[in-house]
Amino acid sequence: MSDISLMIHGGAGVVREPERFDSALRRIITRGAELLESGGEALDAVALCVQLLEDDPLFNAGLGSVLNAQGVAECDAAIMDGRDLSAGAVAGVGCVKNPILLARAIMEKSDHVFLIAPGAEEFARAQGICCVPARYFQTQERLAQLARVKEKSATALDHDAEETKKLGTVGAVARDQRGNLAAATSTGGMTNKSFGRVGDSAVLGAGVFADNASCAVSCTGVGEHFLRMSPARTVAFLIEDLAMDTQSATQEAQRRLEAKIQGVGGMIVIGKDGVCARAKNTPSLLSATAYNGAITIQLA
């Protein structure tokens, strides 16, 4: 795996029993790395990894999505191709099994970049993308979580002892053997969020960005903070325009987020040179990296 780079994340915050995420992260990063090592494209790798994260109820995306104030899931996702800056994004969908597949279909099979709610769901059905009933997302864990949060009249961001500081997003960034970059992000948002709320995950430059001239980025955190600061695009600017190295640019974007608006969360980044970096200001950022022939799992 010396000529490929891949990172995935499963959210940031105060993570209870982080060891329970180890095997899932390891399984998913291995699948993605195998695809890249066999000559697969970065775009296919990030789509695969995020789809697998969406299918695992441990993570706040797809099947594991948290529920809004009405007790239903509203999912957001985006994907971006660093080769030509093509992208697809979707927000507020409640019947799509894998929102990342819908985001990719929007990118590849429509004249648009961003579709929302019923219009996005109609497009999903037209493209033959798997749709499921609302109860698919209403797992016992998420229903119980919603009930607890409603008791406190709070809004929860899913990984924390009090369920108020788990910044539940999933994402992947990759660089393939040809040097092409791609990024993808997906989320169920916040427990007990207002109907129609959209965070940063589906917003290009805020929660996701990829450009072969700079880097690929996937963010996780308080969406309202990331929307205001566009940290994913900031990392790319620092690398391309200011010639900063990947690690320094990642840390600087994180520093600006915190310094200007006390933004909370983190990000994973792969530079155009394949160097992997991550930054956070939360106790944990669940992530896995395949780089230089080794797989590394980080639960803190």
Contents of the next structure:
2 protein chains.
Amino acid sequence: MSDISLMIHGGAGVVREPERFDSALRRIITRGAELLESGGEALDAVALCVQLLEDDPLFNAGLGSVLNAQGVAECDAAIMDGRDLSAGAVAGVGCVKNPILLARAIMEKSDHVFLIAPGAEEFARAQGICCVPARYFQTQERLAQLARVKEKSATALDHDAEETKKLGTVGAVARDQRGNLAAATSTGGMTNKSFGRVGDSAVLGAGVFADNASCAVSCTGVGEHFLRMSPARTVAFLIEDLAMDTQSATQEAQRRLEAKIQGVGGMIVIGKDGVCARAKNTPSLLSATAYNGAITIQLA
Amino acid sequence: MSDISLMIHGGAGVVREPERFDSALRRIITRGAELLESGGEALDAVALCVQLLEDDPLFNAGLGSVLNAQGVAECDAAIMDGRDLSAGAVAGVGCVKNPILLARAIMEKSDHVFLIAPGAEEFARAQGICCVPARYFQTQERLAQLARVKEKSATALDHDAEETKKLGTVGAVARDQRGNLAAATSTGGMTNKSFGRVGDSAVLGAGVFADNASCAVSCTGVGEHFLRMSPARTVAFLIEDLAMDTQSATQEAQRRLEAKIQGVGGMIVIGKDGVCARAKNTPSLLSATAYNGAITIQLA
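Could you output the structure for the form predicted in complex with a further copy of the same chain, given that the previous block was the form predicted on its own?
Below, the chain from earlier opens the complete complex, with every other chain and molecule after it.
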């Protein structure tokens, strides 16, 4: 029986009061690690962790999603199974309580990989996935945040002292006792984003990727950068084709993103050997790691 | 003054009466080659060629888009500039005459890279991009095709004798006299697809990619396969990191897609050296190439 590896993240950026994220990250990674230690599958672990992150209003995904310029949430999410590269992705849904569960249903119960907007919501309802009214996401905090950002006429990611460079998003990567890898990412995007804007979280190869032959990756950052460079896929290439170790490949993918297009953000990675790595060029990347029987929380 | 290179494709699959595509491909590549030979930019050449392909009802993009299960067109498109990896992508638009022009406007005139569905249509209207009613796409041929496919309860790509394995989509890749690369892809997707389904055409790294450091790529095939493997990005990696020549990299990316997930489709590629390559595992890939002063049409 091999050991398990699990990492989760709650976004990169400039995080105010990072300590308020500590207990949530610890609670959620503990649940995921328990699932893996009791023989559960990597796919179930990443889905569970992202669902719990979505249900915590601290994080910019699910319940805590930021609001777009029209004052409504538009969520994106994707999940990928490293065993056979099966995947499900969803973008632009405003009525689904847990977008990661919809992404998984797309993977397992549709003929398609990527569904968007009203069509994805129609599929969610047909599958009996929990739908909520728009006001579920319109919390006092998010409405006030949108008003502040609108005053400055900016778009904003979720973690930023100035609220104009915030980088929310949540994600999870896992390796189970059988050595299978999986990855999942979910986000509400950027505060005051244009109606219909999609970042990298829903895009396989950009914000999420998993392949047992290389690694599992979940990214967070400025989606407009990550979309253009396929950084999640890059880590996998560097491991599989250039035989880099997990940590070097992660750093190199991050370095290329920055060198080539001044990309801003970070990523968490678990290699096929179970090694956990992260990289970022933002002041903070909120993450938690369960590896070798220990849990580590990183708030910077 | 270096020579120019230009390739366009009209989709892969099982093509009925391929000869009916010959004159359209020849007319369109001639227009693009003239633009490049007179000193025009790669980005303008791929945008022009894809726009002309969209306006020809023979091809599954723009006017010729196939219809989804609800009897309406939902178009996807993306464009990428190899100079700085700037890009624009759009998915799920049903009222835009030329989705490739919308993708380009997203690249050049928005803060975002990827817009979808009603939000993308709203942006199109605000930009003065030509919008059309749903019936513009509901041609007699496409309505009859949808009825035939619905009778068999299948989804269908556009080129197939049986109409259940059709692989339309159009695309263009170019290298101009300054050595700059660009790529563009546009599609109506699959006949009888679910409302909201998106394939690889709108996804950077999957159906389209361009980087002056490596190559320009446009793919066509089963979007559900191409989305999971980032094949356009794969060709670029093989050229840039493994120093493969353009033809070998193209064949290897296609081979991996097939070996790993039984992917079905094809791609056109122009390397940074101007060499033109294509690969496919379908019976046909409709393409035209302008290189070394000669135009070559391939209908198989």
